[in-house]
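Let's start with one chain on its own, the form predicted alone, as structure tokens.
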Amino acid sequence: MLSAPPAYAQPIFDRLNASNYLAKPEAAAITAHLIELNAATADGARLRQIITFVAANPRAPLVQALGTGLRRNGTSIEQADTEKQLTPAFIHAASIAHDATATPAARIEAIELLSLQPPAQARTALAAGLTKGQPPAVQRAAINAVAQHYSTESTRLLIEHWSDYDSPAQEAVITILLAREVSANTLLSTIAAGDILPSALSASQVQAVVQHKDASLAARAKQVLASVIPPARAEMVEKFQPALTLSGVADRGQTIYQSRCFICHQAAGLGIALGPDLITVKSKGRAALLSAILEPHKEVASQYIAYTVNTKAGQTLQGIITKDDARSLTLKMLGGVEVNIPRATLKGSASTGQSLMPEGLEAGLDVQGMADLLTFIEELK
């Protein structure tokens, strides 16, 4: 049973109109919470007054808090809004999503307030910023939404656009429907079928499906991406020996690392903070450094354990949890992504204590490339 929220709420809540507090851009979290707590409780002409004032303030995060809070009260914006209020903010924000004119920022404020629209009337909007020559950023936000609006259409409409995306977009989008059992399936068909490549998997993708909880989808995995799964470890620990004793070129080595390790490293002001800045394992020696690429679940610090994380709507996610409170998880994913998830909405998560980085790294590097990522590692200041 939810309990009513605090005393302060109502009253505050009731005199944010009349202010300027929204101006101030620190006071949208709050906000948000006063709206999510409102509505987890209120009914009837409360939830009018609700609904009334974000419609009057539709800004994403307020929209959001509020779908937040009628599904604790276990309703929604399409059932709670009765009176269309909030209708000419989604109609709007369509003409923006779609405007090429607009500014990338507009369009995706526009698209993330899309994402919280019921999915029919969102689509067109939605699928038009999915399409080839938009801004990577406004494509990007597009994905996601059309992701918040889980179906057999949506899975269908982000792979029916694959030959639009860039590089980063067509790993977010396999991340997507890896995230799902049914998604998933559809994304092996498809690779089986021919239309996408199983090289379009990264490492740890392919990683995460092989090793999918559902033993038919790990099964089927293991046979349609049976060219890119990688090779027993023994075998390339064996290959890259030489390595250990071979001259390496820095410069070279860095490429080798923006193209491999960039995603979760930090290294000489670059990358992204997930794992070990490289600088801090430099010292370790080049055997030592050798074994953490070709076998990162050999030796795991604790707070770079990766967890799967499942949510009741049917997603399995896979970071490293970096918050864990009683409100909600947040896990840490490939690429420094964070999600943020309430734990109202979890159903459970668990580890097999391995790493986040996944084997295979070392794919298409001869032991010269080898040698220049291990002296790059060495040579850091």
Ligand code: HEC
The other form holds:
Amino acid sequence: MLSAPPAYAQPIFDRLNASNYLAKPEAAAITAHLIELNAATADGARLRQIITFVAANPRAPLVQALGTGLRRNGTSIEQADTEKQLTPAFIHAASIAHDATATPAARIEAIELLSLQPPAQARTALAAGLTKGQPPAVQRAAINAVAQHYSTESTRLLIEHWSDYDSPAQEAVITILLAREVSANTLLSTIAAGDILPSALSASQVQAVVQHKDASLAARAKQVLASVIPPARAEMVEKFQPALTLSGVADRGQTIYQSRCFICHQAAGLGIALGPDLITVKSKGRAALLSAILEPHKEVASQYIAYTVNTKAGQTLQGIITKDDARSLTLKMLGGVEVNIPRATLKGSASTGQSLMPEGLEAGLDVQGMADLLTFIEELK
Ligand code: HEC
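Instead of the form predicted alone shown above, give the structure for the form predicted together with the ligand, please.
Expanding to the full complex; the earlier chain stays at the top.
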């Protein structure tokens, strides 16, 4: 049973089949949008009415829209829901989030809902989602939800479960920790103490933190991550010269591509599109390809220059800007995730002048491996 929609939404709801309008994705999206717009400006009785509506239909996207709108209104669910109308929905979500017999989709929605609850109340349910043996998508949702409750406590929780994560989850956790100076420092301390290996950071993550705009953080990173900071480029160019004439095996090269390049380049129908599809560079010539791999910052097309964006909430995000207009900025980050950042929440953005492709991708590769990788690119069809 749905409760009556608030007056402002009546005309739209009337035109939808009221019994299942939330089941239709487009209708749910419109409803969420209306809730956000209204929560951003309403107060008093009208705000209460909106909260009543969401409490009666506590789907994650609607609660999320309420939370976003309230934040724009300078408040939060915790402060605005004085009558605790949403509490039953959060209690229900906590039980689903825990429930190993619930479907992953239901658990993920419950976890997303909990990310909107005050951290202290949601923590136990979310911590259960971090433990080993959860479906990967559930664990990932729990990681993201804990990350949204940013605090020293959430940082501790994410690190405490380190050995419960698979490697994509570990990479995601590092990205989250590096996004804020305080948690980045905590990560460096954990690495210095030997509880996380420096090699857990990808080449991109190493590059981002050793070039951090906070000089003391960058200096500490250079010290703690010394074993994984890429050697001088000239040295590597010299080391890999023989790969230019050595013949390679494309199949072996494909395996190397999958472990090192896949997250940013498509090739042979695989991979994520962040940089160019490697088929577009197959006939550049070996020397040019080798140089592009070893010295990514030497030549960068302007649409691929990496930007660092700081938000008022204290996050530092890195990616390429795919959309930039008066209202917001869209950043495409590693893993191909696009985030839309409203201008109102933006503190500043700066170009690093460098490619998003990091130095040091050759780490651990021998000359034959490089020749295999070059052959794989040259033989792409
Ligand atoms: C973190 C993302 C990332 C990773 C990982 C990455 N690349 Fe790139 N790559 C890019 C981006 C972005 C560009 C385009 C900007 C530039 O030219 O630097 C690029 C450019 C290139 C180019 C030059 C393309 C041109 O138009 O000249 C080559 C060749 C290349 N990458 C090969 C590789 C190979 C091989 C690997 C794996 C060993 C790899 N890349 C890993 C992001 C990445």
